[in-house]
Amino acid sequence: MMEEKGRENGVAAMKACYRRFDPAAYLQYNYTPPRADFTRKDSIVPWKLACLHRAFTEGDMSGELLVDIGSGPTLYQVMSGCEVFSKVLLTDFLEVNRQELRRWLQDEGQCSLDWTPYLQHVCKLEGRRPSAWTEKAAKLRQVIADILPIDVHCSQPLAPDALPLAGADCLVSCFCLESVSPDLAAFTRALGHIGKLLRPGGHLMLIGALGESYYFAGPGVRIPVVPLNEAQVCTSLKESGYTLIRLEVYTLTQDMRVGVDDVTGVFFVKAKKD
């Protein structure tokens, strides 16, 4: 009982250090240069981005829906994927991270980052001209069906009427859990409870902070984050029925480190559900 007690206060602290969660701050911390600049191989956007591209396109993927888990405020990490599933779900614990989305979604003009350079090297990576990225926005917003509020603390993390009764065939998930689990057996936890929305067979895609304890989500809005490492991450995909094909690490050069957190490393994991 006290455990349980203990167990929703950590995850009660932690979703209060997300009140103050800032959109455009945050996607102006990380993903514009030098953590996406498009002309270096080394920079780390490119690299998550080239991750998702080979995942998605070996071969092994299956199915109509793809499950975005935590899409915070982003949409890189579906780009590749709509082309692969004819429905993607975006989902997001925070009110105002579904706003951005959605703004994006209906075109409205007024987003807090402009995705194009990001559509451009998708396409590159796909063998298209940079150009084709407008058929490639236009793609995107034809696939994504929805929007949805998430909590992965809960063991059905999703309305029981969000998706088929067979559940999602993919699920992507980038910089969620680690970021907003009080600690690593709550983290496993979570991978167990987004692992309820996948049927058996399907594939998961997971990309995380290594080593980083805590980043910044607006100005002085300091969010604590489990340090993970990559021993933790595979037994964690173990413990929570998940069967692990690939794990890539990416190791932070000291301009990444641009003081908005204390990540030293990044990894890529592909997986499939046992």
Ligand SMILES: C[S@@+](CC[C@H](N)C(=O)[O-])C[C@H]1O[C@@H](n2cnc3c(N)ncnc32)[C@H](O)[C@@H]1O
Given for the second form:
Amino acid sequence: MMEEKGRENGVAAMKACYRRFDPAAYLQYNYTPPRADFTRKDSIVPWKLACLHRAFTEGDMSGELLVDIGSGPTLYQVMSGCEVFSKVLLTDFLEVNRQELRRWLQDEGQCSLDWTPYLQHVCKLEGRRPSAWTEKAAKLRQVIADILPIDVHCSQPLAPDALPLAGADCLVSCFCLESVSPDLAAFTRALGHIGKLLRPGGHLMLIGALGESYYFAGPGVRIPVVPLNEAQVCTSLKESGYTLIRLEVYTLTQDMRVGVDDVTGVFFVKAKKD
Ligand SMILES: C[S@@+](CC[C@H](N)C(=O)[O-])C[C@H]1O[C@@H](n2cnc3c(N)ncnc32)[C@H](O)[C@@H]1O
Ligand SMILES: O=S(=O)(c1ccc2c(c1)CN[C@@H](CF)C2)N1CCSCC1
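For comparison with the form predicted on its own, kindly provide the form predicted in complex with this ligand.
And the full complex, kicking off with our chain again.
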């Protein structure tokens, strides 16, 4: 009983931190130069987009439904997957993030970030001319079927009727689980919860922070993060019923340590649900 109470308090404290999450600031801190610098080969953006492109296009994917867990206000994570899956669901805990995504989806303007450079870069990875970014944006708007509320700390993170009975064919989740969990045990439980949304044999693409203990999601909005290392990620995946296919790691260069967090590296995982 006491242990359960402790778990609930830890999760509740994390949820309280997210009440002040500022989507525009978050995008500014993480998705503009120097972190998002397409002119530099060693920048983290080309690395991450290349990991996603390769993982989605290496020929082992099947099915129709891709679900992005904890989308936040970002879209880069589904720019390759939208060419492989006919239906994409975006999800987030906060309405402010779901609103940001809806604004882009409805092409109403007033988006907090211009995703064009990301769309152009993914087109380049696909061997298309960068000007095809408008077609990719249209494709993305065509396949995104909904933007849903989610809570990865619930044993059933989505509404009961959100997915087909068989589950999703593929999940992607970036910088979510470690950023919303009070400790490693909660991170591992959340990994298990989202695994129940995935059909057996389905793929999980997981991107996350290594060695990060906090990040800022707005001026003075400091959010604690579970500091992870590669071994812990691999153990949590195994404990949650996944088989690791590939783990890649990017070590942030000094100039990318810009004070908005204390992340030291980023991991990319491709795994399969047992
Ligand atoms: C660090 S942001 C990651 C955003 C985006 N995926 C990216 O790649 O930058 C973490 C996201 O998790 C969401 N979140 C917070 N608590 C959550 C929960 N209990 N379940 C699911 N998502 C949650 C936040 O609203 C936020 O959008
Ligand atoms: O890897 S990033 O530098 C990045 C992107 C997002 C985040 C972090 C790092 C670290 N703190 C996380 C807090 F949850 C959020 N990157 C930013 C540019 S586009 C590719 C991803």
